[in-house]
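Okay, so here's just one chain, in structure tokens, the form predicted on its own.
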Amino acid sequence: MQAPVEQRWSPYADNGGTCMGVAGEDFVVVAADTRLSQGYSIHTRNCSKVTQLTDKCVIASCGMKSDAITLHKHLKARMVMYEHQHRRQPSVTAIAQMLSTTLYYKRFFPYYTFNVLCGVDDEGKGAVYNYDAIGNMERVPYTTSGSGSALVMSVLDAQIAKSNQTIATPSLDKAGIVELCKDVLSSVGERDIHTGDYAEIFLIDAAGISKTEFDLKLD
């Protein structure tokens, strides 16, 4: 007689990938990959992780991707009922409170994306929120989220906040935080396989949102 064979099936499914996020005193920088893969698949190389949800405000979302383009959607979906009701587009603040009870809402059976929202504030300052699976936040200095987290974080800690470094250095400028996240990516790109092909680059300040893109390793 054959033994039972035991059946598993999950409905979340990774989607790798990796996204960061940087404030400064009236700007803040976002970037992230555009790889799309699952275990040692690659499904596409250009699927952006960031969508542009006000004049001053972007979300970017690692995890599994059908549930972002769920997120993201719905999150659009109440931008334009506030703006039909209150004939002006949210704050940053008003968005990050509501993304935090978007995802508590769906705590039972949460959206499977770890988020970063970035924008600037009512008082021209950058803003940066990090978020969990459902809805913890914190508004931070920088953050990170996705399968190169790891990769990310150590770096920031020590080029940003400037973390066991005997030795002081300048703060970087708008320029110099823009090519650290490209020297990052690139460097995260060489360690893990779910990021790669290429990166996009998001700095959003007084005069609005505006976006690069740059070559990652295509393997």
Contents of the next structure:
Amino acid sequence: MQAPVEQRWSPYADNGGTCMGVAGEDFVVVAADTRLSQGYSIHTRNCSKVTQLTDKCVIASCGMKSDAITLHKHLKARMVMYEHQHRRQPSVTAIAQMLSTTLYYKRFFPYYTFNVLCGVDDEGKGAVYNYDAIGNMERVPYTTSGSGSALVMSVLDAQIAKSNQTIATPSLDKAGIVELCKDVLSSVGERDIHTGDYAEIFLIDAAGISKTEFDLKLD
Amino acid sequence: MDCITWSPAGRILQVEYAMEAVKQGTPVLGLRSKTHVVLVSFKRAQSELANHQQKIFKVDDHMAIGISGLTADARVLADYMRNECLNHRYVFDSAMNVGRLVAQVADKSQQKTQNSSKRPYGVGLLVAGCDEKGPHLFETCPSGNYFEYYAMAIGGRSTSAKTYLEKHFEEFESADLDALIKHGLEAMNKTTSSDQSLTTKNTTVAVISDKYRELSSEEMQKFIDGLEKKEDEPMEDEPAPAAASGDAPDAPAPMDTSG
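So that was the form predicted on its own. Now I'd like the form predicted in complex with its partner chain, please.
Zooming out: every chain and molecule, the one shown earlier first.
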């Protein structure tokens, strides 16, 4: 007779995908794929992971899509409240802290989201913040999250921080970082089954937020 | 004497006294056309050292209020209205119906008139908003009554403004935005005493359509320059600012403190 195994319904699902953010001197680049999956199936090939919060700030979330939708909706409502009271948009740093407390508020039934918050701060510098599901936050020069994050992180360590490079290479400019993000997402799409289809690239700088899309493999 | 005591003449005096508080405030007026609602307010400064107090509050992209009376009570109502609009957008992904929100505010106000331990709100609101049926202008009272208007003025010396609005209101429906703003400022001009005049510091003009916008000081100055002179001189030609109805970003009121 077999030993009993607990069966249990889980309120969480992982809808896959990868996102990343890289901060430059006075800009940020955010990239995320648009595949939504469940197990080995695809829900949809064209579903954005990114929401624009202010003129200078976007948030990208991987993990469970329904929690991400609710979280983004909640944040957008908070943006309106902030603007009513302060008569201006919140700064990236203010949003970053607010996201952290919002996530911790649900410490005992978390949002299953792994967020990357990116924008241009009040000093005009690029800002990228990485979060866990319950609100731990860190401002970093670059980061990634999602099913392909392990594949991405080491590449960014090598190409941007150049922590362990023996051969010196010039640092990347804005266009170079955009191309790097595209290449990285393409490569992740090759190896991670949950990443692919299409990708969105956001460039945030003094001129505002511009979005481009490009194709990934559909397999 | 409290809210639960009737007078021999069948009135609730506390409620009527609350409505007196509205008349103590500086004037605010609103007028609507087929496409826009315009709110104009004349702000008071406590002293020469003080800022002029905010009288127009954005409630949502499509709705705003102008207040007269106890500003603190007005802020409470503004917060309530903002929350209701936000919740509505969150749940239904659409703009809240103006009349419904006004009715909710009126119901809240009525509750304070039938309670032994609470006082009525001491503020009257002019609620300007645009929904799927078009632009609307409502007035709310401390009594819990509300009315819809083509144009209305409340607050101190508002009768002079009302006279102007009554004379001209048939022109408002088809007026373009510039003409509507001009009418609003002319009406407000009638409420100022002989030693006062409208300036960019003490006046606010808000335009509500599917967006909320306050006129900048420069835009307001152009209209103010074209106002009818107090001594009944013939009206100068008003220089028409191009595309005042364009999508200019919200200009924060000069030296406005938050909250």
